[in-house]
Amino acid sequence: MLTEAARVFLQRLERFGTLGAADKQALQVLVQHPAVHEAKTDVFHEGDERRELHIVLSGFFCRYRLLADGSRQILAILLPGDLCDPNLFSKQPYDFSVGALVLGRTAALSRLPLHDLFRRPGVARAFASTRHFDDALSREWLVNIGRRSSEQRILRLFSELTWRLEALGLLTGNVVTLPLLQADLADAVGLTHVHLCRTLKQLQTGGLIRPERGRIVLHDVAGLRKAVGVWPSYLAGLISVAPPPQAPEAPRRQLASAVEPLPI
């Protein structure tokens, strides 16, 4: 499992930059630790301590708070090849949890010799690289709750979903399941579980999903895509499909045309 765990892990950096041979090997010592987790359990808990870096090998993970109420905000999903931590060098408790949302594995790296291996100007730039494109991800969520519809937030989080999923190679044709709750939906998106059944049986209507027990199956991903109309520029450090071309710029107006002179 170390050494699916290591392939994994350079695989995700190589995305972001180029790592040498002396690289990669250093960093795929560094791999250790694979471990199970089964559906609903926790990697880590907000206010551990930070002592390795979590790294997924496979299934859906999410990052998340709990409130003073037991209700839950999911901050983000993580796939295959995302860090569960974004900050490398943070010395301070976790803020959030991390925890599995169906079965999957992880592996982990000791914090400790990675720092000396940011001393390596292409380990560097992949790490930063990463951290930029956890950050961009970060931006559209918070976009995302706080200033769209509950119907553009689902459609844009599945269709992130199978733009990362197809980086992956782990979509293929125009039809994915994802094996996500209703419950773990709606504390992503930030709707109430009947909010969010009213969105999804109207999204139903329209042909692209069918929700399922414990899970929910996009059936038109290039439909789903072409609905929520906004090339996921955020998304660009990750997927490799050029944006579809701009229409070009009306010409723009002079001022000086524009503007009357004020009456004296």
Given for the second form:
2 protein chains.
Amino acid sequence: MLTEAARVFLQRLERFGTLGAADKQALQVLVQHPAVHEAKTDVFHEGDERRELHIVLSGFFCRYRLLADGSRQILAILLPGDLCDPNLFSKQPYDFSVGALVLGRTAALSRLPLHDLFRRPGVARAFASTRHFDDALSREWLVNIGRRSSEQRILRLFSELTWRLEALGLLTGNVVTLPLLQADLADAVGLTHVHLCRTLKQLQTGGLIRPERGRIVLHDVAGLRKAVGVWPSYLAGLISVAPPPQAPEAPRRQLASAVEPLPI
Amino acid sequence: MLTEAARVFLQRLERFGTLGAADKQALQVLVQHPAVHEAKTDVFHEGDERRELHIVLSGFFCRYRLLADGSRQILAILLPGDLCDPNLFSKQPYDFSVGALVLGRTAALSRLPLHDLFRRPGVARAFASTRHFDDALSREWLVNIGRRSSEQRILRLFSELTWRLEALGLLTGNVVTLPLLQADLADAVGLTHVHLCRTLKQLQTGGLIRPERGRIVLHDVAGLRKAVGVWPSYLAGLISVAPPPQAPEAPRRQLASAVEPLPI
DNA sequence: CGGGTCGTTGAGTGGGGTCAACACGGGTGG
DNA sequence: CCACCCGTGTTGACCCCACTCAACGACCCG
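Go ahead and give the structure of the form predicted together with the DNA, now that the form predicted on its own is out.
Next comes the full complex, and the chain you just saw is listed first.
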């Protein structure tokens, strides 16, 4: 019999491929110590020693860092099944914090047995895929914050979340509600909450989203994804949906030629 | 007999701990296919299949992504010893490109044997540490670009590079020259090259840096680090530097030797 | 000498930040 | 049931940091 925690964990690991029965058996016994976290409380905090590996069971969590002047940068939004710490085997104290954005639950598993479990090819592959997905998202975020307008940043974040929720089976139909505060969104996309509010209002007139108190309703997921345009590369292997036709690749030899519009 | 390529690679892996003689023996035979890369040419390009694992031997490289509007976001700056691809075992095509910022060299090693080599605890530990360092840097960049002023972003990037160069033994005195174009710096910190130029000029009056054509001279590394203030958390375990035991002259020559190709 | 790359500078604009006040709603306690 | 409070969202006024467009300058190399 599978606890709910083990089920969420294994489902996540199997998202990109399948695990053998023995793999699953070995993994599920690790999942322990369920815990409830109120919104705005930390699972662990920057500077803490790395002990158990926490995984999200329900709710929305985030990795974040606080700066000396009190501002916060959210590094990633964590959904059910996600690992709070991308670095399974690091011995360093955490250099970031993880906190709950809304009421949610986590489980914890000890890291030590993982070392041995990595001998199993299926287990290693599953963690590697999860890891790659996590990394691809963080690259996406860096590009987003570094080079895109406030509207684009927000739309892309929403789009990302719709894909991830869909992969979890938490998106049915064309509507979804994100239980996120505007202040949280602002810290995720690198804006102030005031400007984020204004931009949301503008987007609202576009008809794709509706801000409500304490949440954002995306009432046209398909339209939102279309507005963002691309099939994000981080989805590779995540969702078994045929990608739409892609624009041709940029020429590859010289950076310069790749930056400029195609010649002729 | 250790090739230079193997030496650079092993030195990097040993930065956070030591490898057994057998580990090193097994790893060094993987290092092959040295290649020279002109500035502004790619090692690989977004969309390419992941084949060999490239490592930097000399020069400055970067991971980057190009956007539809032609703008570029640099995701990381790669120094000698760094792995071009943080995801050793991913099977997905690359979702970013790696290119040379100045003339430099790489080696390539096949990924397949790595799977087996990870059975060796020392090898697994070394790669995990390298990996953790890479991740910590990318978190740092996200915070930098998301929440800091242009001056701070630039100073922090410079400071980061001084620490990393020091760890490589490429920083001996209080002065170091970064062979980076202003356009590259701008794409690394998420600014336009015009504004970056102006900010550099302001910083110049602060007396810590001097922009020259095609490079930035940091002529007060200690002062720069002090201005940035903190001992960055990503350094944990990286540097056990006692002040250079015997200051050998000509610090600039050493950097130059890393930037310019040695006889091949 | 010419052309290409890289850097610098100016003028003008606007996106986004800051500060501050207020509105709204949901909880809590009297 | 109302009064109050606190967390959250909204709006206005103002400003300035950073972007844009454009031209020019400096340097390098053939």
